[in-house]
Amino acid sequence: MEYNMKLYEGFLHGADYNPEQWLSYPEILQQDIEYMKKAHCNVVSIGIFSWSFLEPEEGKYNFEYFDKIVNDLWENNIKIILATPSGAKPRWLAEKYPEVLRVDKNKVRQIYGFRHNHCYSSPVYRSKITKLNKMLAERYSDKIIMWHISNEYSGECHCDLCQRAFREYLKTKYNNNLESLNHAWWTGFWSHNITDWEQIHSPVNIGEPDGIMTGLYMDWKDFVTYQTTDFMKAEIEAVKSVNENIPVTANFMGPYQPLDYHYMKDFVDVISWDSYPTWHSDRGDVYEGHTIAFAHDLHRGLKRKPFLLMESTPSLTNWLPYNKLKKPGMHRLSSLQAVAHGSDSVQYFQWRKGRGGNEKFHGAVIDHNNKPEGRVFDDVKNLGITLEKIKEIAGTETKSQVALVYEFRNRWAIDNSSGFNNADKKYKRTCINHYLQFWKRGINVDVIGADYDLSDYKVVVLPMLYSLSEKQIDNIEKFVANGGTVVATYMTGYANETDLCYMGGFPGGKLKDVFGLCADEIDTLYETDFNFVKLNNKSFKVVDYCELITPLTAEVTGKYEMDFYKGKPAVLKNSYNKGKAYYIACRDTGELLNELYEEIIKECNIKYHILPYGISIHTREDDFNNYLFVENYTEKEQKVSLKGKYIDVENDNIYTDEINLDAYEIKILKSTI
């Protein structure tokens, strides 16, 4: 089903709630309801780690305590997002059925412990959790608003069950044709030809480590996503079989490398994710501000619809090298940043700090002092009041004229390719650096996949899109031919989806015509190396990579100033049918991108703001109103110039042309469309 915002009144505000830890403290459980109301929390996620309480022995179920929790929440008008508890299995299950335990890359079966270490291929695990999920659905579907499917799907297994499932996956993909597989994996290299399906094994730390056959590696990563999703689908089918109208979500984890969320997104109704920025680090809050904004826009971009912030911390984490508190104002700013980028919720891990266990010092709404007061509680309460005041914004759209392509599969391919800078190719950071050029100008960006429909955008950015299928190349070509503007960088279109290099020069296929050039060589610079590029009569420092280009039809707008390729093309612009294609053959330190994107934004007639350093603006809108979130990520007061008249959504103050923002302040304004 499609996510229908009318299921909710305004924004969801709440936390991950683990009452199992407090069953011997009935007074605590009673207090929780009272404290939730004081904190202006209207929703909790429950059941995430409940399996060993719900089924303490095989086939023996205990729902009595859960009945009371659910009923108490329901009677007090606190909405429930109910989780399927597959993320943390009970001890008895692992002891009786060892097949449910994962085998790691060293081919060693893990013992019981931690969490998220179960085998997605195990029939036993699937059978046990499917049965429990269905029982939960039959018992509680009338009292919940959404299903939270498992928790932070992650990891891979190399057991015999997974090896068999992997081979069956490959037989389907390659139409039971080993010749096709051998070609896709280029197994003639190092005499790796495969003559029988049983010879295939996942890449592990012995025999076939990552990188020996990049085609194998890419297909294994695809399989891990496929098998994880297949397990997720089985969980979803169990709860949907009881009531198909309750939406489902699964909490994703940002630009997470091991899984392809572009594939997984189609099997959930609502996108949600867990956001844990490292505010106040030595990198600075402006750095963190645009980095986490990129992740928000990635999750909104998966369906190009509002998403849910499923987890965040109301104060600090406990698992970073340095676990810093949020400074005054940062809780409100970081929470409303998610709303600005399309979230219809602010939710926390966790509601209450536990007395023991690995996360007893992780931030929570209620601290060990067990009091509904203090700086953190007040921050949460005040944010809840704000979300109630701005509830008209929930469900509104985010409209973008710019898209940036971030491909999970491309990250697998480029990180695993032996060549270039093997220590760190910086794919994710490069994407974020290009994204920054729009963030600092207050321009909305959808972070999407290369397969997505591009027709609604004016500009599409393709940083380091090394791996592209022919279908994706055709999609990009069509966008430019129909009048769009595309911006690409070095390493574009070097290889296909199984990491086979395109023949005939780079970029591959139709992209050579789109960009009007051929990339002949690429120079990888040492950390102490640099070059300069002359663009618009200005010199810009470049680092890491310098690609050597032969122009075909492209106009050369920037040239290298040093080394043996002095005077050679570094920045090019090509007209292709109705559109334009820009190519940046080097990595810069920010100034070159700033110069170039200023030109592109103006040429494409995209509205932008001239903003002080550390200020960003993001918008949501409905049929009648445009909502501006004006955000200050610095520790100083800032003045922001705005054209027109705006009303503060929280207090009806009127602003004309200019507003003042305190340190870490965010204002939410609206104007009539």
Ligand code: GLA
The other form holds:
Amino acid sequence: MEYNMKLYEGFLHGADYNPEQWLSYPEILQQDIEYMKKAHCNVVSIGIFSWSFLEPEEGKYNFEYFDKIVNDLWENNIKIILATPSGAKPRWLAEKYPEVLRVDKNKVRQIYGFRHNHCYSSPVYRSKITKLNKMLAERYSDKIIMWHISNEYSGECHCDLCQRAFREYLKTKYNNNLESLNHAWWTGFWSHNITDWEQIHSPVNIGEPDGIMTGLYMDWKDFVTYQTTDFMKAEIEAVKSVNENIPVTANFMGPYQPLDYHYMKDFVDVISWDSYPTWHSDRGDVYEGHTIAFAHDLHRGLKRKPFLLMESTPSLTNWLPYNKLKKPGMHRLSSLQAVAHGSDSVQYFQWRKGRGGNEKFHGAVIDHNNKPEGRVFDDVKNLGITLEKIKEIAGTETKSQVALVYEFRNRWAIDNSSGFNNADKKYKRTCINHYLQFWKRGINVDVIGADYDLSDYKVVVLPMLYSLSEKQIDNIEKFVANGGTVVATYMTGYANETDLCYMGGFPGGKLKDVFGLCADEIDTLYETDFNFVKLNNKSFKVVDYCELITPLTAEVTGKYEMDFYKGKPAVLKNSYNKGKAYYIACRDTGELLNELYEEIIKECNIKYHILPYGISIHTREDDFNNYLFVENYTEKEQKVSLKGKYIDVENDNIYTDEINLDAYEIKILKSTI
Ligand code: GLA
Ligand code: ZN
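Next up, can you give the form predicted in complex with the named molecule of this protein, since the form predicted on its own came first?
In what comes next, the whole complex appears, and the chain from above leads the way.
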């Protein structure tokens, strides 16, 4: 189903709402709706943790209290996103059916507790929850705008049911051919040959731990994503069987290691995610600003469509080592940053702080003082007012000429391949460092997967793409052959999708021709080591990794200045068919990338801004207007030059050529196309 972002006419603004915690406080439940209106909230997500209330005993359902809540919200024009309550299970279920409890990596079956921890293969869990989901759909479909499927799917289970499902998954993948599997996993190593499907076991701590047989690990991780998705699909099917027109979402979690969202994305109508930046930490807000921007662009990039900010905190979290408050201005900046990157909502966890439980000190719109006033409440309310004023922007698209490939599978492969710097290969951070080069120049970037259609981009950045299937290699090759520009780094195309190294030199297959080089060796540097690279007659410090390259057709533009590889290629540029391929053989410390991207951006004719430190600009557009979000991540007042005339969407102020931004200010401007 094509989900229409204009469906809700404007932005969604609201929170996770857990009335179950307050059933014995009717006066609180009554106040909630009144306070929601005061806070300019127009939506709530309910039912996320309601299972034990909706089905207090097996097969005995109680919808009465929920009917009232749904009706009250409905009558008061608060839109409802209804969750399927699979994120936390009732005790009776675990007591009666232990199979629903996960078996951990030490092969220990957990006892009841916590949440987000059921076995995805358990037929009992599946049948119980899908039955309940269907009942919810039958009862409430006409009063809800969207389904929130489960909550933050995560984790894995190593029980016998999961082992069986894993083996079936492998049989299908390898066409029942054990020989292919043995080859893909390179089982000849340490005499690990598999002669019967029943011998296969998931990677666990007391057997084959992660990272020993990376082929097994990659397939297991794929299976975990597959099985989680299969469970999610069953949940979706249950609600769609009643009314297929209500869109579904599942709240994702950024560049989250355990799952492959590139696979999961196709089974939900709308992408949403839960964003918890650590503002005001010792890393600084500019660091946090572009780090979170990357995650927003990753979620927009999943479908290349607007997404929803399903959760964020109105003030602080409670689970970080240090839980800081947002300084004045930061709530607005952080929330509108999501909008700038394509979100059509600002939603919070949580509406109200509970009196007890683990999250009683997690930020909420309504605090324990139970008053619709104060700093946090006012920030929320003012944001609601702003979202109403900028309503016309909801549903508008983001156009990007640049894409950056972040591959969940590549992260699995890199992190679990023994070698290089085993402590931390810094894949995610490297992607974000490349991304920063565009962020600080106000250039939109789609963060996407290596299988995506690349034809609309001018530049595609491929940091540390160690793991690439032949199909992905073909995709990159085709893009360059047709005139695109790619930028890759050390460790590109070393191994295929089950972590078998490419033969004949790295990068594998056609990529050698695309980049016109062969990466012969890689030197891993100690923390205290460094080298320098000479590029454009300037010296740039490099760290961590230095590859030794033999150029084939590539032009050498930068050379190492020290060690036994002094004078050897460190930065290369190749013309391949109609396109260009840049290769950076070492890890820079910021300045080298700055120099190089400046050149690439100009050469590829990408529109960019010259911005002061800590300022970024992102755009959304429709057929008539171009919307600019000008963001200041510093505590300083800043001046930003913008050529032309802009109207402030919130108050119709007109700016020509220059605008002033206060500390942490964000302005939303428009220019007519
Ligand atoms: C996650 C969960 C919420 C809540 C918040 C707290 O995003 O989905 O239920 O626990 O974290 O930050
Ligand atoms: Zn299991």
